[in-house]
Amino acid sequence: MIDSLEQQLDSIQNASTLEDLQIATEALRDYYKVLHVVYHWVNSIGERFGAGTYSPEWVDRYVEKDYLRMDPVIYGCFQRFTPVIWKELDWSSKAARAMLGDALDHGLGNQGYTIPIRGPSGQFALFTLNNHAEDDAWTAFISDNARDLMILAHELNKKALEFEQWGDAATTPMLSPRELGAMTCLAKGMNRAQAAAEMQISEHTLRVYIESARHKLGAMNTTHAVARALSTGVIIV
């Protein structure tokens, strides 16, 4: 168990892999006992990876609904420099309002807090945590966590701009056979059962591995990551 700051910025300055990075978000989560932790980003030519805790359920949700074209978190940290806490942005709006009772649903906590992150060459970063808590905790969580949340936050935008510049080969993860298998069976159009039962697996069984390979591939959903494991040459159809 990663318990001190220093460990936590030593994992992320050690990362090798975006697993890595997916690890450095969990211990992250358990370290600051929230509900979820997560670190995404643009690269400079407007590919968007991803590293976090939320559920596939609600990334896929996510997508599916085009949240990204309404999210006021989205907006909110285009429009600043600094910190954002969620209560403090505007929720007004019937989708907002809507997209918000998605997010507990598939559940996200009532509280957030994002720190926008800009890079070179227009690569631009979010580093959030979540939370359920009343406004004063989270308030005085924050105010005591702030200066620390901020070098983590460019910590890990550190190290993705360093997966960035050393190219295919620090992108370029390696998939068990297992993995492997799955997301070959979901490249060919396969449903999960069919896949399943192809691999001659269980469909919870197959998830798992799905997942692995989800999170190996950087990728925010499983769409996402059967993109990637074809763009990158990892599988081949």
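In this text, the rigid core denotes the largest set of C-alpha atoms whose superposition between the two forms falls within 1.5 Å. The structure displayed is predicted, hence computed values, not measured ones. Numbering follows the first chain given and starts at 1. First, how it differs from the form predicted in complex with the DNA.
- Once the rigid core is overlaid between the two forms, residue 185 counts among the residues whose Cα shifts by 2 Å or more.
- When the rigid core is held fixed, the Cα atom of residue 70 travels less than 2 angstroms between the two forms.
- Core-superposed comparison between the two forms: the C-alpha position of residue 9 differs by less than 2 Å.
Take the protein just shown as the form predicted on its own and give its structure as the form predicted in complex with the DNA.
No partners, no molecules, just the chain.
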């Protein structure tokens, strides 16, 4: 039993495999005396990865039911910089409440706290604590531990990065300034004529940029190219 934050951090920092992180989340669960501790991320092409104490059944069900698409936690964290207390999210939709009920049936607690961390290329990591508790008790617990949890989230994230070798700049294509300009105009809603006018070039030239950007981004069409440019962070609209 690990009984200090320092030791928890050490065990994370010394992790050399995903399994070590798995063990670390279990230790954190015991340390904080909560039901579940989970770290996971989703990258820009939808691959997932993680370590945590959710039961395999719940994870499978989550994937199977495609809860990712309507989970208020995901949705809430995606729109914010800051951590969220689950109770403060919008659970009004029927689907969200159904998911919550389903989660409770699979051994999750009614309270949660999730810290979002975002990366350069649409990577999106979540560090979650889940427990059974009254609203006040949970809020107080979070308030007491928020800073430590932030540090833990970042340390877990750092390790996960090492394992997955993210931030590999080679994978993010370099677009030329004009290509970036073209993508940006399109992302702003201009058509080719408008974008060409904006960039003060002929529409033919603009097309060259769009085409080359599309190839560099490995996109099927213009919409795809803009989507990739946005979600990999090469353009900002």
